[in-house]
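Here you get one chain, nothing else, as C-alpha cells; it is the form predicted on its own.
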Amino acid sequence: MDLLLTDEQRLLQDSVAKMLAQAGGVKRTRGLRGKDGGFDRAVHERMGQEGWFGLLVSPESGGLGMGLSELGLVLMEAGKVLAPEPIAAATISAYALSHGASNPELAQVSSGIVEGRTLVIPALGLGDGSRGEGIKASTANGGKTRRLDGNCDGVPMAAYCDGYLVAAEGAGGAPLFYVPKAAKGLSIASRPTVDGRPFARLTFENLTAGALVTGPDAGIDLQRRLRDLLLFAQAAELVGVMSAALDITVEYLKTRKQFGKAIGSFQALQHRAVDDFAKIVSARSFLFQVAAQGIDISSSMASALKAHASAEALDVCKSAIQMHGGIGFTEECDIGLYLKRAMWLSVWLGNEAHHRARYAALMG
C-alpha cells in the first residue's frame, strides 16, 4: 500500500533517501560504530543545511513550518539506513527552543540547531509522566538564581553534543531549561547501547541553571509534548528499520539456494514474509494517522503508537534473522544491526508493556 503523498512530501522523501545514500548508507553506520559518538558531525551539519532540523519550526523562526507527516518521512528514511545522527533529537530541540525565541540566547541556539552547527539533546528522563523526573529546580539569592540537582538517565549522544534541554521539577511546576554541556556542576557517565551508540546518565550538583525555555506552568505541557514527540519519532524510525529489514531479507530469499532452488520459492517463507509486510503496513498506517492529529498529539495515541511499532519491529526483525539462517547471527551480516537498533528503540523511553499500561491509564 502506497502512502498518498503530496508532491512536496514525495520530493522531501526522495531527497532524504538520496542524501543518505550518498553519505554511505549502512556501510557508513557500521564504520562509525564506537567512534566519536558513532555519528558524523559533517553529515549532521549537511542535514541541517537541507532543512531537516527546522521541519517543526515556524518560518518566522527560521524553519520550514511543516508537520509530523514530513518528520515521519525523514525518520523512516533514516531508519532504513540506520543513520546514526540524532535527527529526531535535533528537530525536537529546535522546536522546543523556538518557544523561547524572545530570549536572544535561545534564539541563537535554536538557529544553530536548525543550521546543523549546534547539537542539543533533550534530557527528559526515562519516565512517562508529564513532570520532570530526577532533576529538582530550586532558587537561591532571594530567587535570583535557579539551581539544578539530581540525575537524568538515558540521554543519547550526551558526551558529544553542545547542550541539553533539561526537564526539571520544582517551583510550582515543571520548568524547562537550556544547559550548555560545559556548565559547571554537570558530570556525564556514558555507556553503549545494544546497538553500540552512546547514551549517558547526567548528574547535576548545585548547577546554576541556564536559560529558561518555559516557566513552571507552561513547562508542564511542553515537557509532555516533547516526550510524546520523541515517542512519535521513535515509532517512525522503527517503521523504517523494519521496512529495510524485510527488503534485505526478501532479496536474500531470492539469491540463497537450497535443494537447487531459491529459498524464496518455499511457501512457508513466502507466508512469513507476507505476514511481516502486513505488520509494516499496519505500523506505517498508524504512524500517519497519529501524524494527522497535528503537532500536539495526544499522549494516549503517542503511547499506543510506540507500543505497536515496538512490537511489530521486534517481530519483523527477529523474523528477518530467522529467515537468514545461521549467517543472520554473524557480526558481518547487516541484518543483525537492524535487530539491535529495533531492540534499543523499542525500550528507550518505555517498552511495549510500559506504553500499553500508560495508554490504559490515560484512557481509563
Contents of the next structure:
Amino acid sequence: MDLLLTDEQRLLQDSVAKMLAQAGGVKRTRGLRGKDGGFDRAVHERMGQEGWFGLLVSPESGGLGMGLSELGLVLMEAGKVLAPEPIAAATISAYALSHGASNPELAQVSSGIVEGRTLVIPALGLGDGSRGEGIKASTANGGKTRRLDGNCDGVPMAAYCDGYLVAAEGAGGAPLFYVPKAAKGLSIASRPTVDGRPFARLTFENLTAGALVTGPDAGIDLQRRLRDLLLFAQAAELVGVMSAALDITVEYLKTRKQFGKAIGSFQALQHRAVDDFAKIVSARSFLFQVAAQGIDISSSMASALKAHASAEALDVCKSAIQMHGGIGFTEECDIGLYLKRAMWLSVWLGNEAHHRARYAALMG
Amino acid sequence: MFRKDSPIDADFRAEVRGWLEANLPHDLRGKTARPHPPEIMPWYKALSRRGWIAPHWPKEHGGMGATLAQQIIISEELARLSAPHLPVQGVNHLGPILMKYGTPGQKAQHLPKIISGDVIWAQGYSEPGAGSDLASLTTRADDKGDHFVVNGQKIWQTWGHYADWMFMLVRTDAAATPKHAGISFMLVDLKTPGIKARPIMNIADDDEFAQMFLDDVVVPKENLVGPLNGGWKVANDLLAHERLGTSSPQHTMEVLARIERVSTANGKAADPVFRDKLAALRIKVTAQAAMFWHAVDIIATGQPLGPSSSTMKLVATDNLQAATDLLIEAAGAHGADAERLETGSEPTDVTQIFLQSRRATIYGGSSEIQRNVLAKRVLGLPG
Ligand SMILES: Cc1cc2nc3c(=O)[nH]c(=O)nc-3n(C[C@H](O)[C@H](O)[C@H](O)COP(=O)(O)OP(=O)(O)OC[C@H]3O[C@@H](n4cnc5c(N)ncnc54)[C@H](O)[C@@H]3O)c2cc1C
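Structure of the form predicted in complex with the partner chain (previous: the form predicted on its own):
Expanding to the full complex; the earlier chain stays at the top.
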C-alpha cells in the first residue's frame, strides 16, 4: 500500500533522500558514531538551508507552513539512512518557538533554528515525575525573575547544542522556557549510547530562567504539544529505520546462497520477511493517519503510535539480524546500526511500556 | 529450583557458595563479554585446581564425575554470582568427543590440557560459503602419505585469534556424494606455519571471533579424529553437546538476576504490569530448566539425546532473548545506554547483553535450521 502523496510531497521526499545520500548515507553515520555528539553540525546547517526545520513554521514566521505528513516523510527518509542530526528536535523546537515569536530574543533563536545555525533541543524528561525528575519554576525578586531548579534526564546531544526548551512546572502552570546552554546554574552529565549519540541528564540549580515561550496558562498545551509532536517524529524515524532494515535484508536474501540456492527461497525466511513487511505497512499507515489529523495531535494517539512503532521497529531489526546469520552479528555490518538506532529512538521520551501505560491512562 | 537440596547436597551447595564467594575475583563478576585470556584463564585454572572445571566429565579423565544434583548446584551458584563465561570449546565440546572417538594417544595428549586450561581450543566448522549448509564446506585436506596439507578459509571462530589449537572440518573427498560423506574431523596446532587469524568485532564491539586463513598447513595424520571421511558424525555429535551447553538455564537466569537488580533500583519491580511480565518469563525459564536437567539425566544413563538438543536450544534461546527484551524494558530511559547502570551494590550492563543475545539464535545451527531438523526428524513431516 503506497502512500497517497501529492506531487509536492513526492518532490520533498525525493529531495530529502537525495540530500542525505549525497551527504554520505549510512557510511557517514558510522564514521560519526561516538564523536562530538555523533552528528555533523555542518550537515545540520545544510538541512536548515534546505528548509527542513521550518517545515511546521508558518510562512509569516519564515517557515514552509507544511504539516505532519511532510514532517513524517522527511523523518522517514532520515530514518532510512540513519541520519544522525537531530532533525526532529530542530523542526519541533522551531515550531514551538514560533509561538513565542513576539519576544525578540525568541524570534532570533527561532530563525536561527530554522536556518540551521542554532541548535535547540527539547528537554522534557519523561514527564511522569519518575525518580524525582522534574524542573520546578519559582519566582524571586518579587516576581521579577524566575528560577529553575531540578533535573531532566534523557536529553539527546545536550552538550553539543546551543540551548534547550525546558518543560517546567510551578509558577502557576506548566511553562516552557528557553534556556541557553551557557546559562549559569546548568550542569550536563552526558552518557554514551549504543547509537553513538549521547543522552544527558541536565541539572538546574538556582538557574535564572530565560525567555518564557508561552505564558503559564497556554504553557500546558505547548508542553504537551511539544512532547506529542516529538513522539510522532520518533515514530516516523522508526518507520524509516525498519523499512530500510527490511529492504537491506530482502536484498541479502536474494544474494546469499546456501544449499545451492538463495536463502530467500526458504519459506521460513519468506514468512519472516513478509511478517516484518506487514508490520512496517501498518505502522506507516498508522503514522500517516495520525498525521492527517493535523498539528493538534492527540496525546493518546501520539503515545499509541510511539509504543507501536517502537515495538515493531525493534522486532523488525532483530529479525533482520537473524536473517543475515553470522554476518549480521558483526560490527562491520550495517544492519546492527539499525537495531541500535531503533533502541535509541524507542528509549527517547519513553519506551513502549511507558507509552502503553500513558495511553491506558489517557483512555481512562 | 524444583526441590529442596538433600542434606548432602545442601552441604555441597554451602561448600560451593563459600568457595566461590571467597575465590571469584570481584572484577570478573557481572561481565557480559567473555574477558580476554589474561583475565579469565587464572580463574579457569583456579576452578580447575579446585576440581570443579568439568563437573560432567568422568573422574578417569580428570573430571569431577558429579551427580546431576551437584551439576545443577554448581551452575546455579555460578549464575548467582554472575560468574564470567569460560572458554567452553575444550571442556564442553571437544572433550566429550575425544572421550568417545579419540585414540588413546589423543586423549592423553589433549584431555589433561583442557582440564588444566593450558590449551584454548577453537571450533573450525563454518566457512564464508558454508554456514547453515555446513556440508558444502570446501577447505581441503590433501593426503600426502604421513600427513595432510590443508588449504582454505574458516570464519566465525570464537576466540580463533586467542586459541592454541583448533578442531576443524575439512574435505578429504571432493567427489563424495552426498557431500557430507567426504568430510573429516581433525585437530590442528594453530602455531603451525601457514595459519593466519583476522579478528572480527561483533555487534557489541567485542573482538569475539576470527576469520582463519589456512595456506599449505601441514597436519600430521595422527590428528585425525574418527575415521577418514567419517567426520560428519563426529561433528554433529559435537554440535549436540554445544546445543546442550547453549540450553543451560544458567544463561537466562543470569539475565533474570540483572532484571531484578535494575528493576529494584529504579522502582519498576513494584509495578504490577512489570511483575506480571517477569513472572511469566520466570515460569518459562523454570520449564526450560526442567527440560534441561531432564536431558542431563538422560545423558547420564548413557542414552543418546538425539534431536532433543534442538528442541532445547529453540526454547532456551527464545527465553534468553525474551529476557534481554525485558531487561531493556526494565532499564526504561536507560535502555540505550552504552555504559553499565548504577544498580545498588554493583553496576549492571543491559544493552551489551541484549545485543550479545542475538547470537543465540544464529550459532550452533540457527533457529530456522533447528526447526527444519525437528519438523523432519521428530515430527516426521515430508519434504
Ligand atoms: C557468536 C557466534 C559465534 C560463532 N562461533 C563459531 C565457531 O566458533 N566456529 C564456527 O565454525 N562457527 C561459529 N559460528 C558460525 C555459525 O555456526 C554460523 O553463523 C551459522 O551456522 C549460520 O551460518 P551463516 O552465518 O553462514 O548464515 P547463513 O547460513 O547464511 O544463514 C542466513 C540466514 O538464513 C537462514 N537459513 C539458512 N538456511 C536455511 C534453510 N534451509 N531454511 C530456512 N532458513 C535458512 C538462517 O537461519 C539465517 O537466518 C558462530 C556464529 C556466531 C554468530
